[in-house]
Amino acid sequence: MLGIFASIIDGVLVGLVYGLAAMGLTLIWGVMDVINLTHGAMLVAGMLVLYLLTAALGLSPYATLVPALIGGFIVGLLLYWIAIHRLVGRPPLMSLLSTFSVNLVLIGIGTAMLGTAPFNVPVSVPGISMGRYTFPGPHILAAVLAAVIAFLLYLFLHYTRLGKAIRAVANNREAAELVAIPTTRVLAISVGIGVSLAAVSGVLIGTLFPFTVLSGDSYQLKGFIVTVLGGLGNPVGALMGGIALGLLEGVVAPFVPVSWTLVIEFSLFVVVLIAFPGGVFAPRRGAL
């Protein structure tokens, strides 16, 4: 009975790094209709600036978010203006390949000069043990940064006016413009957002398990899952779908093969799809 809920502890855990992963992919939906499939390439580059900055300069790991957060931000805009500009309003299948082209050179590149061998970071903090099962430091640190990064989103869209206006031009793109927001300025600023968010939380990875230039692919496919959960283009909403995901992947460990794990999710997500293609916690589109 403990071991069950060790694991439901160990997956809302999981879960809420798992939230924040896919909520840079669902905001960047929810504001201009874009998956953008350089996400999970913005991850490992959140893990790399990890494994560079404390092996070459001796960084805190966690030292390590701020400048994540301010180069994803910066290497998002420039990804708005090189792949996502042209393209805001047309079928999205374009903006898919555009933003999937991108990607495959990324990771061309990051493969060239790193190769694909495993990077480790080991991270020592204190965890909490419970009888014979414990929660290492580093899993606990990492979800609860992920629910103040999150939490912060939260107020910033809805607190500020920046955040409105994102809002905004997610809700009605030409309402938005017909009241003189600089829907242009904030589309690329929602890229920016979001893939800060993707190299945050890729530095949050990077502290809980080894990985490498290719690893960002399965926690993509992870993100796919949470945000249909979620809702697309609904931040919150991915949180509790990421909660939602690393839930049943500790639920469900306890009771079958670990190899069905895979086979679980994807059908759930087949379902959801089918019973709810909102997502489960966002009922209605463009509910930022």
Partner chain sequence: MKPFCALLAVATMIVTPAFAADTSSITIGFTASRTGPLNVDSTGQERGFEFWRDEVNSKGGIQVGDKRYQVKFASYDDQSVGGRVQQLYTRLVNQDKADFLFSPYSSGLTAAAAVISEQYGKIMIDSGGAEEKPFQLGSKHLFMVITSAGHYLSGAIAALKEKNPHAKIAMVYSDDPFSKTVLAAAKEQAKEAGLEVVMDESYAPSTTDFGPIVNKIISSNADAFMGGGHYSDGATLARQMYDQKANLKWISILVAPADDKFSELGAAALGVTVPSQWEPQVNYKPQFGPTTEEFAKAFEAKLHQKADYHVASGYTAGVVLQHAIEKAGSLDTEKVAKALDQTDVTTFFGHIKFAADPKHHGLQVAHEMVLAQWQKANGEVARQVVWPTSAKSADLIYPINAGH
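Can I have the other form now, the form predicted alone, not the form predicted in complex with its partner chain?
Here you get just the chain by itself.
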């Protein structure tokens, strides 16, 4: 029984990181109705920042969060102007294909330069023992950092001038323009924030598991599940969806082989899409 409880707790810890990863995806959708299919590549970019800076400069793994955040924001701005700006307001399929193409380019460049060999970043953080089980320190620290970053994002969106402008554009872009909000700049910044969240999440995931250049797809798919659970365009719901997904993984892990976990998760994905098209938490459209 204690083993199941430990598995659930560990699943929730990892789920918080899943939730943070999905927040960037759902933020971009909420502001401009764009599904960013470069999200997985940006997660891997964060993992590579973690690996390269710790290996080359000897930085602490968690010190790489800052360069990942700043670099992710700059890359997000470039992504907006290159692949999204001209497609905002057009059918979602166009931006979907555009970001998918950029994703393939990034994966191709990464594969050509680094190959598909696995990378592993050793992280030494003391865990917490409970009976004969020990909760890994990196899992605990990653979950705490994910919760703190998510809380800071909430404060930013609700209590800063720029955050309120992002929420205004998400709710009604035309009305926001009427009150002189620079909507194009807000959209670009929103993509920058979304990508920086993906990069930071990639750093945290890289402290938990080995990864390759191709690892982004699986985490992007988990991001879609989390986004559907929490509701498209709802960052807070995404965090709750991440916790729910981690909880599910923790519950099923002691009873079924790992290969069945994805089957169960995507079955849940289909069920939620049918039963709760707006997400389990059913957010109001455009409400960030």
